[in-house]
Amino acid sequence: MNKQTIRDVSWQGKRALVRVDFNVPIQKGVVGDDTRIRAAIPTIKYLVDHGASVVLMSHLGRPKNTVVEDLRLKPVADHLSSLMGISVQATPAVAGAEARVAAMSLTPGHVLLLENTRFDAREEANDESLAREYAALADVFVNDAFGAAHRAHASTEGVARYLPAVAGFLMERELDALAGTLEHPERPFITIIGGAKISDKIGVIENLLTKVDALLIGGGMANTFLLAQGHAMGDSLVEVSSIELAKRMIELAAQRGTKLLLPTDAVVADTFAPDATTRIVPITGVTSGWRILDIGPDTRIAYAHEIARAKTVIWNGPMGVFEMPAFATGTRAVAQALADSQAKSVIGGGDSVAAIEQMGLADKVSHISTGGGASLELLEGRVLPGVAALRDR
């Protein structure tokens, strides 16, 4: 990573403004999954241990530029306090005079959490006045919110115009794992792409076809590729508008010499339901009244074999409707193959992350990304505004 990090700053007596991603589930004032909060602790602890006072800011949910009581960050401050064993103050102010008074009263080693950035209409507009108000709170800006780095908001990009801006440890890890893997993969380098639609991930597929040795496709998007090859898909989900796009991707793979693997068999069902009647059929045997909801056993074996010989793997998207146990076997097989592999394995995207965590295999892979949309845009080869705003080394 060619960006400066918090290691490049002398923090004694300085005030750090840290953008974190505390967009976590809260029910009745209690934090549910605290993975994102825990992910930010190494950065906060480093700053505190090196003599800084810390002002944290984050969004939570989609309050649509107004105050929503259930989306206040006080429960997050309380939860962070218990995790770190220190008192984390919370202020009801997003920015402005009240926030400035709270920030200026901090002494080294103390932590303050500002209110939900999206309560202020200027945040998502990347308004200059809000960015300046944020900048008035600290000496240095630290972006540790990879999950929001693809947004050009006042708290991710705007404030970096007015303060020296460096990466936190989570941001550094994400960029090294994703961007670093794309730039310098050990080969064979393969990518597994799943999910419902080609149109959601066309940029990812196009970019990766120029970089990987093999591309394995599953999920609903595979149906459109198979239809483009002339296979009947019965009642399966397909994107008719993306058939020509799929043909172009198949041709591009052939031109580049990239191995493109599609399912050769499938688990089909007579209805989209957990208790549907199911069959295993070859791809040539999908008939009217039946729909593909998972990859079949031959495809699982072929994909696992490809994973086993790889040195670098990026996985984004499930192989089927993994939320229903009857159609989770393909996704589980890919997750298990990754867990058994010696390859560097990077998991990006909400559904594939949820799947590997649900299957208890999260600790068996090299890196799990905290940023769904940001991960996708990085895999597409896009420049993330929140990353571009950081100081180069």
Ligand code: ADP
Contents of the next structure:
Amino acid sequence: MNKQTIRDVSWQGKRALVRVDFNVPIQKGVVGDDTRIRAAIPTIKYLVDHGASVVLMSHLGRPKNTVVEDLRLKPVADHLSSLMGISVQATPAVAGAEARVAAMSLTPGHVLLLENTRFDAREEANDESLAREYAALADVFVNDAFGAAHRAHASTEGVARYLPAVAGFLMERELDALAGTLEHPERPFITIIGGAKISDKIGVIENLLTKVDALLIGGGMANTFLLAQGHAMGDSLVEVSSIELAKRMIELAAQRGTKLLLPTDAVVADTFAPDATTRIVPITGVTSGWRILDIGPDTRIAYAHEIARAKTVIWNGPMGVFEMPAFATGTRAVAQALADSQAKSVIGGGDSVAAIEQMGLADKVSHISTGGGASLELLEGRVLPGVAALRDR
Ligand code: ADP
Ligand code: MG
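Next up, the form predicted together with the named molecule, please; the one we just looked at was the form predicted on its own.
Expanding to the full complex; the earlier chain stays at the top.
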């Protein structure tokens, strides 16, 4: 990674302002899945151990620029405190005088969590006055919120204009895994793209087509490609407005000599329901009254075979409606093939990550991204504003 990190700063006696992603589910004041909190601990621990005092900030949910009692960060401070075995103070102030008093009274090794950044209307507007208030709280800014790095907000991008800004360990790990893999893949390099809609991921497909040896497509988005090739799709989800785009992608793949694999068979159902009547049909046999809800057995074998011979694999998007067990087989087959392979495997995207965790295979892959939207934008080849703002090495 070509950005400075917390290892490049001498922390003794300094105050660190750390943007983390503590956007976790909270029910009645109790934190649910705390993966994101745990993911930030290595950075916080490093800073504390190196003599810094630490001011943390994060957004939580969508309070729409006003104080929402259920979206206060106090329960997160308490949770972090018990995870780390140190005291973590919370303040009800996002920034301003009250936050400054709390930050300035911190002694080395102590941690303060500011209030939900999105309570302040200036946050999402990336307002300069708020960025300056944040900057007044510390000596150095650390961005460890990979999941928010695609947003140019005051706490991710604005503040970095007023303080020296470096990456935390989670940010570094995510950038190495995603951007680093895209830049220097060991070949064969393949990607598997799925999910509901082609329109959500056209930028990803277009960028990856220029980089990979093979692109495997599944999920609902494959239907539009198949339609573009002239296959009838029955009652399947299709995006008529994206047919031309799909054709263009097929041509681009041919021009670049990139292998583009589409399903050759499918699991079709008579309704969109867990207990629907299902059939396995070749892709030429999808008739009206039936809809594709998963890839079929021949496709599973072909995709698993491609994964087995790859040295690098990036996966985004499930192969079918995996939320219903009857249509999870294709997604499971891909997850299993990844788990069995020696390839460097990187998974990004909210639903694909949920699928591999649900299947108990998460610890068998090289990297699982914590940032859905941010990881998609990296795969599109975009520069994330929260990353661009960090100091170059
Ligand atoms: P990710 O979050 O991993 O990027 P997406 O959000 O793009 O993935 O897509 C996930 C959704 O796509 C899931 O809810 C899944 O049910 C849906 N999906 C997958 N295949 C189909 C299909 N054949 N028809 C309709 N929906 C599908
Ligand atoms: Mg999703």
